[in-house]
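Take a look at this single chain, the form predicted on its own, given in C-alpha cells.
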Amino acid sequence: MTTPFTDDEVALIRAVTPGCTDELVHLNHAGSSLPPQVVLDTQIEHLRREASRGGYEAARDVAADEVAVYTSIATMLGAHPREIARTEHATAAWNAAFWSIPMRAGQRIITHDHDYGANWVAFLRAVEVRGVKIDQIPSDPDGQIDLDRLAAALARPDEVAVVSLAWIPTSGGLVNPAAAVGELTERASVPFLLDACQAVGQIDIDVASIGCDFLAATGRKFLRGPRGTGFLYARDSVIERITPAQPDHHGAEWVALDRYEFVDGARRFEYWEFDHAAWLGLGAAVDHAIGLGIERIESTIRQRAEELRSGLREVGLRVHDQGVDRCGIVTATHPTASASEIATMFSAEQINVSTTHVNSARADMESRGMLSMVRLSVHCTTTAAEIERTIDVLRTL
C-alpha cells in the first residue's frame, strides 16, 4: 500500500480547503465532501463570466476547457475520453447505462444484496415493463458478493441481461471485489454495470483491470467536486451494442426529417443543456485529486477509517462494516441511542455525520435486522485530532 500523507501534508491539503476549520469536523464525505478552493474558484469564475458575457457566449469562451474535463476523467480511470459521458449525477449516469442495455422477457438481472435503493427501484420497474427477473446474489461469510454463487448464476449467460454491482455500498465500509466480478462477466460476455458512486475519489481505479462495461459516478462525494455533477464511463466495445433510451439532438444528430444517428462514443448519452460552471468545477476536482495522488488519498483514507473504527468500538458502539477490504465509510450503532439521536448530538457539537436507513439498502439491512445506522466517512483531510474529538463526544453518552 502506498504511504499515507504525513500530518504536515494533510495540513497543506486542509489549508486549501475552505471548509476545513478548527470549529467543524466533517465526517460526511460519503454524502457530500468539502471541495478544495480551486473547485470553488473555477465555478465562481464561470458564473461571473456568464453574468457578464451571457451564457452561450461564456460557453464558447471555455469550450476547450470543457473538452479537457473528459480527458481528466479518462486519465483518472485509465480510459479514453470518448468513453466518458457527462451527467448531472450518479443516478442519471447509472440509469442511462441500465436502460440502454437490451433485455428480453424472462432474462435475469443479477445483483447483490448491497445494491443501492435507486438501482433496485429500476430493477423492479424493468420487471414491470420488460418482463425480466431479479436474481439476487447473497453475500459470502465476509459480507461481499459471493463469487461462487455469481459464477453459477452466469453458467447460462444467454439468460442474463446484466450484472449490476455496487462497488462500495451506501450501508457500510465494504469494498466489493469488482475486478473478480469483471473477470466472470467478461468470460460470460454479459454486460457489467458498476456503481462507483462511493468509490471514485477514494480508490485508485483502472477500468481495464476491472473489466466493467459501464461505470457510474458522482462528483460530490469523495471526488470533492460540485453537487449536480456526475459522469458515465461506457467501454468502447459495448457502445454499438446498446441504445440510449432517451436521446436528444446532442447525443444524436437529426440527419433527416425521419431519421437520426447517434454521435460517436459515450457522449450519445448526454443532453445538450448542462451546468457549465459545475462541469468545469468537476474537472478542477479531478485534476486536484490526480495532483495529490489518488493512491495516497486512498491509503490515508483507509488509515483514518481504521482509527475511527477502533475508537468507536472502544466507547461501546458496534461497528457494522463488512468485507475483506474496507474503505472510508464507517457504520455503527449505539446500544441505547438511535442513529438519529447520535447524529443530532454530533450536529450540536459541529460534527457532520449522516445516517443510513433501510430504504436505501433494504436487501442488505433487512437481512441484518437493522433499520438505521450512523454513517461516518473520512477523507484525506481528516485528522487524528478530529477522530479523537468525535470519540470524546461519544464518551459523554
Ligand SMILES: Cc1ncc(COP(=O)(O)O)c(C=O)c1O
Second form
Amino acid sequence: MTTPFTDDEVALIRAVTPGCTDELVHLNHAGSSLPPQVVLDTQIEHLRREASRGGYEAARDVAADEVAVYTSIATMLGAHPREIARTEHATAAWNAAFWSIPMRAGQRIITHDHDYGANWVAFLRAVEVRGVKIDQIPSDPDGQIDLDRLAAALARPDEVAVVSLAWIPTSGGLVNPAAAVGELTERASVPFLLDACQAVGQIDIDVASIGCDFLAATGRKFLRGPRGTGFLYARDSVIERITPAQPDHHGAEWVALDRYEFVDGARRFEYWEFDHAAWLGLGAAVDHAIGLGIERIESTIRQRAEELRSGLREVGLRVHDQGVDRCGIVTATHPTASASEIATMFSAEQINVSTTHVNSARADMESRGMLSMVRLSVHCTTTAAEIERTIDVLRTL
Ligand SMILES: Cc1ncc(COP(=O)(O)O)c(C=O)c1O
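Any chance you could show the form predicted in complex with this ligand after that form predicted on its own?
Up next: the whole complex, starting with the chain shown before.
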C-alpha cells in the first residue's frame, strides 16, 4: 500500500473541489461525492455547446473526446477500451449484464448475503420468469463471502448460471475478496458478475487480476463524476458468448429487414441516446483520479476511515463494519438515538451523512438483526479536522 496524501496534498485536492468548504463536512461519498472543478467545467462547457450549436452538432465537435473516455476508463481498470460500455448508472450496467447471461430453469444464481437490494430484486424476478434458484452464500466469521462455501457451491458448475458479488457492499465497510472469487469462477467456467459500484475510484482495480467477466460501476460515488453516469466492463472473451438481451440499433446494426449484427466489443450493450455532457464529465473525473493516483486515494481513504471508526467508538457508537479488508464506508448505531435522528442532527450542523436501511441490504442486515444504521463515508478530501468536528457533534448526544 502506498502512502496516504499529506495534509498539504489534501489541501490542494480540496482547493480544486468547490464543495470542500469550511462550512460543509461531506461524509456521503458512498452516496454521491463532491466532483472536482474540472468535472463541473467539462459538463457546463458541453451544455453551453449544445445550447448554442444544437445537441447533435455539439456531439460531432467532441466525438474524439467522447471516445477518449473509454480509454480513460479502460486505463483505470487495466482493460481494453473495447471492453467498456457506457451506461446511466451501476444498476443499468449490472442489469445489462445479468439479463444477458443465459439461464436454464433449475440453475442457481450464486450470491452473497451482502449483495445490493437492486440486484436481489433482479434475482427474485429471475426466479419468477426464468425458473432459477437463489443460492445465498453466507459470510465467514469475518463478514466476507465464505470462500469454502462458494467453492462447494461451484462443485457442479453446470448447475450454476452466474456468480454475483458486491465487491464493496453498500454498507458495512467490507471489501469482499473479489480476486479469490474470480479464481474459483474461472476454474469452474461460470460467469462472474462483479458489482464494483462502491469500489471504482476508491480502490485500485486491475480486472485481469480479479478474473471477473462483467464489472458494473457508477460515476457519482467514489469516482467523483456526474450523477447519471456509469459503465459496464465486459471481458473480451465473454462478449461473443454472452450477447445483449435488449440491443438497440446502436448496439446492433440493422443490416437487413430480417437481420441485425452486433457491433464489436462491449458497446453492443449500450443504447444510442445518452447525456453527452455527463459522459465527458465522467471522463474528466476518471482522468482526475488517475492523475492523483488511485493507490494513494485508496490509502488515504482507508486511513481516514480508521480514524473515523475509532472516534465513533470513543463517543459510544457501535461500529458495525466487517471484513479483514475495510474501506471508506463506515456504519454505526447509537445506543439510544436512531440512525435517522443522528442524520437529522448532523444535517443541522452541515454535516452530510446517510442512513442505510434494510431495503438496500436485507439479507445482510436481517441476519445481523438490524433495520438501519448511520453511514458515514470518507474520501481523500476528508480532513482530520472534519472528523473531529463530526465526533464533537456526537459528543453532545
Ligand atoms: C453496492 C451497490 N451496488 C449498486 C448500487 C446501485 O448504483 P446506482 O444507483 O448507480 O445504480 C449501489 C448504490 O448505492 C451500491 O451501493
